[in-house]
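One chain is shown next in structure tokens, namely the form predicted on its own.
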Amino acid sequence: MSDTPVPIDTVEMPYVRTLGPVISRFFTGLRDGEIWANKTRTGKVQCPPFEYDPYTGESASDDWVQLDGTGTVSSWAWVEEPLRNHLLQEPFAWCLIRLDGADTDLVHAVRVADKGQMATGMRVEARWRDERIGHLRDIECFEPA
């Protein structure tokens, strides 16, 4: 057994996804500055949406939910040096946060100082960018609250 390092190599696989209706609106919501997230039909708030149930497999209902932008922080683990396809390129964590109104996380970044500002339970806001476009890097980063 050597006692050299194994370089670590990063992998990407970049594809194309053709967006359904579910999608579509939430993505147009975040190029409008907007938080959309959809009923299942137990009533179970999801944001992100999906275009189903994740427990039972029934299809979402129709119903939709506008969110704020405001939220806590679930879990974390933070980041000291950035990927250059990372959303921050400075320290950041990638962060779980339970949007208001929501039953389910949305994963993305969120900007802090330093680690030691971090923390589960957290409250958080998003940081909307100027120039929207309908993607999730719509929002820049959320930060404390």
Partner chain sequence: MPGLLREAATRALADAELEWSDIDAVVFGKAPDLFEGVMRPELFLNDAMGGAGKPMFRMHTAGSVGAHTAIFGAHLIESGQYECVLSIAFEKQSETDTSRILGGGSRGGAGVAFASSIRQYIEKSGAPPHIGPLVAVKDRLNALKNPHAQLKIPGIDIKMVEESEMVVEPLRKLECCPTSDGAGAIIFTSEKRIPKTERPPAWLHGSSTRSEASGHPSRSWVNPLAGQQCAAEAYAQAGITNPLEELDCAEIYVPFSWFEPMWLENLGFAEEGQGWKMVDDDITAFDGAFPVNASGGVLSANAIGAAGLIRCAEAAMQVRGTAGEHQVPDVRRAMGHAFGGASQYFAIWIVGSEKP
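Positions refer to the first chain, counted from 1. Note that the rigid core is defined as the largest set of C-alphas that superpose within 1.5 Å between two forms. Since the structure is predicted, the reported quantities are computational estimates derived from the model, not experimental observations. Compared with the form predicted in complex with the partner chain:
- Once both forms are fitted on their core, a CA shift of 2 Å or more is seen for Pro14 between the two forms.
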Contents of the next structure:
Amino acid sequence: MSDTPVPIDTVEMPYVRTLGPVISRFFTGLRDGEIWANKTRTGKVQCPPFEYDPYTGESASDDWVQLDGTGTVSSWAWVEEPLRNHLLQEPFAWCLIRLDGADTDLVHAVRVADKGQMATGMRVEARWRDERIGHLRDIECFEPA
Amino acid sequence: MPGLLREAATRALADAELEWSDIDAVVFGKAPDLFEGVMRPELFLNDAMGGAGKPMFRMHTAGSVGAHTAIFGAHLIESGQYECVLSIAFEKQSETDTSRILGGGSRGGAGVAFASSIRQYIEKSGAPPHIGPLVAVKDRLNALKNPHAQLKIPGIDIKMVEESEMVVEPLRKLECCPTSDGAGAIIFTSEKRIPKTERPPAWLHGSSTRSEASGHPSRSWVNPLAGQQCAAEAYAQAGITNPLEELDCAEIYVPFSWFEPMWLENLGFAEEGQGWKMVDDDITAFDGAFPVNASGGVLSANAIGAAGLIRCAEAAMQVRGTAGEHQVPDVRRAMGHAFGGASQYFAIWIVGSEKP
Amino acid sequence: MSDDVKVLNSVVSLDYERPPTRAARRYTEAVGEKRLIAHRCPECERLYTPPKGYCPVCVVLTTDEHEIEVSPEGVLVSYTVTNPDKLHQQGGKTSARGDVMLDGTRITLMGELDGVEAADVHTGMRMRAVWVELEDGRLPSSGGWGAVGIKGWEPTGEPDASREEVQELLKKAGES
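Shown: the form predicted on its own; wanted: the form predicted in complex with the partner chain:
Every component of the complex follows; first up is the chain already shown.
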């Protein structure tokens, strides 16, 4: 009985997520090739934006600022073998990226020729896709600036 | 999802005239994560619920989870650990086709199992077939009075229900709950931190939760033991010996019409096999002697994870006298109830207008 | 604005490996031989099929020594007829599903009713299991709340149980 094969079940469901006014504005910007951030009531610039201030639960302000897609890597993790759902299908780094003008980090992929080029504090810029749909993947990845 | 939760939370805070900073701890509930496709969504929703820097607890008992979320929040106050707790629950079924999940594919799912247990009830009790449609009409008429009810069908009558499509015998479409997006929030405080508002608080008189043995093949789906035990404990805590006499109304989890008579028996409002007569005699109607689901109930909105908390909140609104157009006159004590899974989780609370 | 991005489409897809327990392996083997096995709790004598390897009521472990064979035949004690358009069921035909209480037990198992027109289904019918075919020695993947390894139930053709007998069985089912 020890050679009984191990059954594999695949659980798969499609989802359609309504975004709400704040995330909708962020995603609409991405579709148009723009990166938008919002401010908390204490003036902190959040990118990605939230409906609220994560530290207090208070609603965010209606004050928005546009960022230009350049930033600094706050931290990174190297992925040698990408999974089927990863942004890039070649070795890449998952990064926390502090966009210029933001007070929070954005999670995205950074493409470099090899792992040796990755460093905390390195400057990166967004590489946009030509065809954009309103999704974080409208930024294909970030690359060294 | 954050927006939905925050809408409920900010309304509860406004009603209590409290700020986010007044909350000491957050209890969060929702049904299976598969419904929104986000595993353990409390990880990212915590901040949206004002939970940063505070204790946060996630509850999960399928469809009954909302009531467990409410009761656990109350326990945190009763234990003396915290002075002000936010219990909050939601479901956003529109994110995917949840009826595909609940439908169960080729082997049949929730609808089939519940419909089959309803036939067992009908065969055992000898209830006439119009009882289910009667419940559906009553709850839908009540929903017309509730601004938060999702499904409103003006002019609904027995004929309309009986002519609606058969979904899973003996349940017709208008005897089934809709799929819903929704959230609910309740704020608990200790006695010394009761907000000084014009609206009085509701007092918790008793609460209980129970689960059935899992996958226990010979357990009853019609009159589950755990439901009986749950009610008995809640009544004992509240000092209730005759629930029908001593409670003024109830919000009971009725996702399919026939669950009302079944649960009336399970909760001891009627003798076994007699629950359908209370429905037939209009006792549970809005102007009956014991109104059940004056809000329109789960049949009028079933944001699954939130629905149990909303039953508890509706019971509290009734004793506070804040239910608006669907306020039942002179409510002193009311029950909020929920069940979940394959009729295997139960949660009940009894709230009153007076300090117990 | 009307052309704002309002939704995000995503597909969640995960693969799970589920190594079967010994009890599950023996159950699957029995299904392949068109036999139904159960574990009898040594304390309360409740029967579990498929065997769980424990009794959740008494919280005691059960093993091969508690294994018994139970009849894959019984009496239809309840049923429903589904509208497939409304219940999102594959196959797309109206079908009857019911609860069969196995002979000599208090176990009711849910499954599709085969070999009988939906309009002719009634409680009291004598039914027997329609087994699933094993694929490479294992049970095919399936969701839902029905019986495991049993596709459904078909009439045996024997005389019906009387209404009184069905009432007795329902009463027995309710004795937790």
